[in-house]
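Starting off, we have a lone chain in the form predicted on its own, written out as structure tokens.
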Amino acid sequence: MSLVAEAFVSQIAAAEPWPENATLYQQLKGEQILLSDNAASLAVQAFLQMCNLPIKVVCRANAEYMSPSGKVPFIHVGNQVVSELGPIVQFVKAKGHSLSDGLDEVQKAEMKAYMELVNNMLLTAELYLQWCDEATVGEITHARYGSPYPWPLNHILAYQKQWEVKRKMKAIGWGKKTLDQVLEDVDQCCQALSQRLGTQPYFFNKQPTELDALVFGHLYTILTTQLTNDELSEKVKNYSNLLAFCRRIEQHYFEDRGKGRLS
């Protein structure tokens, strides 16, 4: 199909209404999702929530290899199928919901500033923890990523993610990092995010963005998932205002909606 073609099918597909049956697909939940991939999930869902968009979270195996772009989470709407949460963005908002058409060209500036903040800090930080620290990849990381999978495949799929990982890791400057100065990463995001929330409800003030959905998706499964250690959750668990910020998310978007509590 040609480049226009493909525009043209895509104008039509985000002309239709949202469906009843919208399906968002990540790793299975119990034995296998892995921190990053479940933080991931979680923000698309909580963005999902606040647009009032109906979705059905479904748990498969192979939801990476099912995935366009190799990366989870990954909706079904109609004949449309988009991975990651900045083109799920652009996708919902082609069909008339968007969460920050109120902010002015500076607050959506700083928004994306903030959203590369979390992404080059907390998401390459739980990265590195998953598949860069010897305890957490011998403890967790490999049973969990290979669970689904029998010998020696297990150990093959594993052992490939894990270099796939540690070239990304070198490439982008943290292949020497020690864990001390990630967890020093992740608190100075932290405290840049606490500043920023104050005492707000959100981010900006009253109504929740894509950065909120972004936000609670990472420190929500940070805070929630059990590691080999509780280091990584004790640097957010520093900040009152972000656990505020986590509890009202959950409690508003999941548990007053029917969802239930998400731990």
Contents of the next structure:
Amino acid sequence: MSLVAEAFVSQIAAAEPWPENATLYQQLKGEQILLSDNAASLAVQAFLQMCNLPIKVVCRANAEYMSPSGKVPFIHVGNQVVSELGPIVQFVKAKGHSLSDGLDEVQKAEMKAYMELVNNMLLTAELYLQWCDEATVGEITHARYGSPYPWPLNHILAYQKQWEVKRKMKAIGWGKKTLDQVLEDVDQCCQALSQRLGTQPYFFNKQPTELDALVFGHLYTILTTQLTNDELSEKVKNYSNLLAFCRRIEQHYFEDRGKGRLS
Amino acid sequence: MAAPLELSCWGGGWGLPSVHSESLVVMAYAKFSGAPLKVNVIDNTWRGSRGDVPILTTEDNIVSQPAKILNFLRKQKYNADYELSAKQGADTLAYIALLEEKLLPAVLHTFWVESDNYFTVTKPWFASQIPFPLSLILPGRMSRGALNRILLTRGQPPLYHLREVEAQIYRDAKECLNLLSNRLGTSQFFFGNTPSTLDAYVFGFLAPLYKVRFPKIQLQEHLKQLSNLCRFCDDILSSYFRISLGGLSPAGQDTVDANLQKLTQLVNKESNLIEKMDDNLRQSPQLPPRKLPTLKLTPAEEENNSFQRLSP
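Return one more block: the form predicted together with the partner chain, after the form predicted on its own shown previously.
Every component of the complex follows; first up is the chain already shown.
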């Protein structure tokens, strides 16, 4: 969106309170959604729970195409549609709810830096694993991605998406990486997150912020998704404070609110 | 460390040891950690590769990307992060990710995609560093690679328009610069008084943006308003790369001193001359006082005579 359009949207956003029928769209949970998309969607859900804003999750096969930026998840609030965690956080802030107001400038800089670290390393590693690792692609990704569509559309869409992701990997220099190097990067990232978290309950001590939501989304999905091999989740399991962190957020924000366990 | 470490990278200009961000990161890290690097600047001959610069070669290894080169140097015990705590190490990784995601697209755009800048500054400079036929191909390829990277990471499939992302990437870059400035505050380096990996990365990304003279300079203007970041770059340049910033090279300083000396000598000579003249005047035989004609006087003359003698 251009800058003018964005300013206009936030003006309008500020005017109305959060409606009861806000919905979040993602792909079909059981058959279609992939690791990276699930992580992103869970991060947004966690963020909205932390802000105490009600949201209904709706699964649609064409969620990716409905989204204004091509990425899931996106939320439909009033008559606006906003996609991806960053813009959603800003949109929610325009409506007057924010988790990071209590942080000072240096802490905000740190929070943004760590969010970029998660996006840069964890998300890219997930994408690599899903689309560039032949074993996973063959067994899981192709089948899942095209599942709602009839033959031959399912194959065509899956190959097209794979080609796009491989182009992106090559542009940022991950094209030549082997799976082991990618797993090592994931390990480094988890180590950094674990060291930053230390023994605190959340990353910025007492209150959760969008960083906590993002980290929870990714780590929980990695821990609970079954892939061809368990190496990715093993890397995360090495860090016990991260496991405790995920469990804590799950209990506090998802079970206690009566939403039941996350599947 | 017996084996010599050789780094081949792009050369310097505008007061910088290298104009290429990644090469600068490696050079800065080597200076900070005390690694003895022999720097081979890519020049106009056919020797050496120009592909994945910067490249570190030792006797048995060839290491290519900045992150890998830094890892290699650390394994060879040239570690600039020795005194950092675990949390600071984690912060380093996070801030480097921030730089790569938010600042790098705009830097690439300023150097390689913005047509005024590219055709008047970047392309001629790089073309002058490469031998003839390649100089027609390589800059173009680097420019296309930069555009690709920006579009694929920020653009929206399937059409990937540049217009939409330009405003966004510059806004992100300005925000990133503000965040870095807030984090640096008034301290000399990012983690205390000794420079570390993060300082090398920030310096590598900021210094070319700060020093290279471009026609279209909105990001540079923004950077210049953040005086602590500018001071940070200048400090590193003057202490680690020994490039003086007063505008005078050491040779220039000497000529000024020589001139000053000559002027002083002249002035001294003048004043000596004046003193001599003064002395001469004083010591030269003075004319005797003019004798007034004596008057023949009466016995009252004696008193008059005494009066006369008293008169000068």
